[in-house]
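Below, in structure tokens: the form predicted alone, a single chain.
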Amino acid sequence: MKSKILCVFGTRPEAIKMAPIILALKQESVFDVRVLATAQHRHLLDQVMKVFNIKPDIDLDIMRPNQALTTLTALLLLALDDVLLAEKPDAVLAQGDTTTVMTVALACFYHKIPFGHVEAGLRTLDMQNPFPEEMNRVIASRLAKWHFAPTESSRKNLLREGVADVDIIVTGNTVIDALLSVVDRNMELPIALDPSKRLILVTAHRRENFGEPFKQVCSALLTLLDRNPDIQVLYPVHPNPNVKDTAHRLLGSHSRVILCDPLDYLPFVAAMKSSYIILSDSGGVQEEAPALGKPVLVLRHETERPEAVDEGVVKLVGTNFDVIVSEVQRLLDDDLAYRSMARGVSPYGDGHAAERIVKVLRDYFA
């Protein structure tokens, strides 16, 4: 009899990182693989599912405009309760630190279903930063049976919190599996860029940066554009109105700023490959861009991904106007500083993380 594995994701980054696991599980004859999309991010999620040819068996379509975290959490728990009662999976897998992941872990706990936490053990040790992600992943770790840690640093975080060593498996990060599976494809960026100008790629969407911090980021970009006529900015803008409205108001009229809708996964990889510098508050970009040899300046004051910072290929700059301007300008002007960050180092995996996760499940259910 096959063991039923329910794989859950709700956002685009989750789908990217779960895709290699889902595809690897489906290659195993001993598993009945079911896919649940909560659709915490509807449009962004659909893009990724097409790239990896994954179709959800269950789609909760949970997101509503400007939905409060309390409402989202309550709706997810109620919907997941119904799903688990109907599906009766033997195990459930989810990735990361979103509200989807936290509620999946809690629902599995209530139903006494083994839960595997993919990308376990990331920590900033500050419950307010990032918010609410740090809380989400801490709760998921308290409830998980399997802790699939991407790095040795993540493993040590879990050990300090009392997780048994036998329950922690260092796998690498599945985002590298996904990236390596597509990086050699013929990808086109559907946006006309000026090849004579160096590209600064921007992604900024985190809740803790709404308001004044995001305005500081925009002001810094405008100053850099004024000082450097040889640069251009590409910013795929997150649809959240807290981001979209401000970005278009402050940056939309500049001739060397391209604001576009969020890019599909393959065009976004193409944008990273075309970039000179990346400014981002995204966790996934911190993992992907170093593997492509692109310096990342992180628009946050803390990161749960210290490995690339330790390697010197990622740097925290926060959202302070002066710091952003200074650090970007240094990379634009100092070739030695730039090359030291553009070394093509990948501290997050070798592209075989999904295989290691599947082996753990195969051995357990055997």
The other form holds:
Amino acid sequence: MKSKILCVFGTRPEAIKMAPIILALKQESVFDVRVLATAQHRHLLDQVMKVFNIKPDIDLDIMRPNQALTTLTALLLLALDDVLLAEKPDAVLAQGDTTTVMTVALACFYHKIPFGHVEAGLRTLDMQNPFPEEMNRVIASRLAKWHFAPTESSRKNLLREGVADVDIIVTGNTVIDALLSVVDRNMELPIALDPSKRLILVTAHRRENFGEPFKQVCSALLTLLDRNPDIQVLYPVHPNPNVKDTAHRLLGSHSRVILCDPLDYLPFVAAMKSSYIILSDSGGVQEEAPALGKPVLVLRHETERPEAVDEGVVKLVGTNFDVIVSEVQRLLDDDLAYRSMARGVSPYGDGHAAERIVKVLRDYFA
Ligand code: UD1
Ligand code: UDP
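Form predicted together with ligand UDP, following the form predicted alone:
What follows is the whole complex; the chain from before opens it.
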């Protein structure tokens, strides 16, 4: 009899990072693969499912405008309970640190279903940063049977918390599998850029940056644009109203700022490839951009992804106006500093993470 594996995702990055696993599991005749989209995100998620040609078997359609964390958590737990009762999977997989992942891990615990945590062991050791993701990861780790750690340092974090070595498998990050599967495709950026100007690509969405920190980021961008007539900013704005409203109010009228809706994955990869510098508080972008040889200045004060920082290709600049202006200006002016950050290293994986995860499940169920 086939083993039933339920693969769950809710947001854009989870779908990107689960897609390689779902596609690899579907190649194996021993598995009955079921796909559950909680749809904690709606439009952002639909974009990714289309790119990877994944159709969910179950779609909970949970997203509400400007959803509160407690409501989201409660709705997810109730809906997941029904799914697990109906589906009775032999194992469940989910990726990362969102509310979807935390509630899936908890629901599996209540139903005594083995849970595999993809991208396990990332830590800042600060519960408020990122909020609520650090807590979500810690909870998922306490509840997981399999810990698919992307790197050695994430493995060490888990060992420090008492996870048994035998339950941790270092796989690399599936985001590199996803990136490598599309990077050589012919991609068009559906936005007219000025080829004579260097492109600063911006993304931002972290809850701890809402309000004043995010305003400082926008002010820093305006100052950099004034000082450097040869740069342009492309900023696909996250639909969270806390980000969207401020971005449009502060940056919307500048002639060298292009604010657009979130880009589909392929055009976004094309935008990363076309960029000179990336400014972002995103987790996934910190992993992808180094593999593309693009310097990332991270709009956060800490990161759970220290590997690329240690390599010198990602730098934490936080959300302080002066620091952002001086660090971007340095990369614009100092070619040596720029080249040392644009080396093209990939500390997060070799593109075979999904295969390693599938092998663990194949061996277990055999
Ligand atoms: C969520 C995750 C975060 C992850 C990020 C990736 C939580 C608590 N947060 O943050 O860890 O890094 O996704 O992007 O799990 N919205 C839309 N359309 C969409 C998606 C979102 O309109 O397709 C708007 C809605 O108003 C929604 C709001 O954004 O209520 C917030 O969505 P939510 O998933 O709660 O938080 P994110 O900030 O997207
Ligand atoms: N991304 C995308 N379109 C965009 C911005 C980002 O497809 O307009 C991709 C990006 O390549 C990465 C992922 O979305 O793989 C990151 O998602 P996000 O920043 O929302 O979440 P995080 O990684 O911080 O959890």
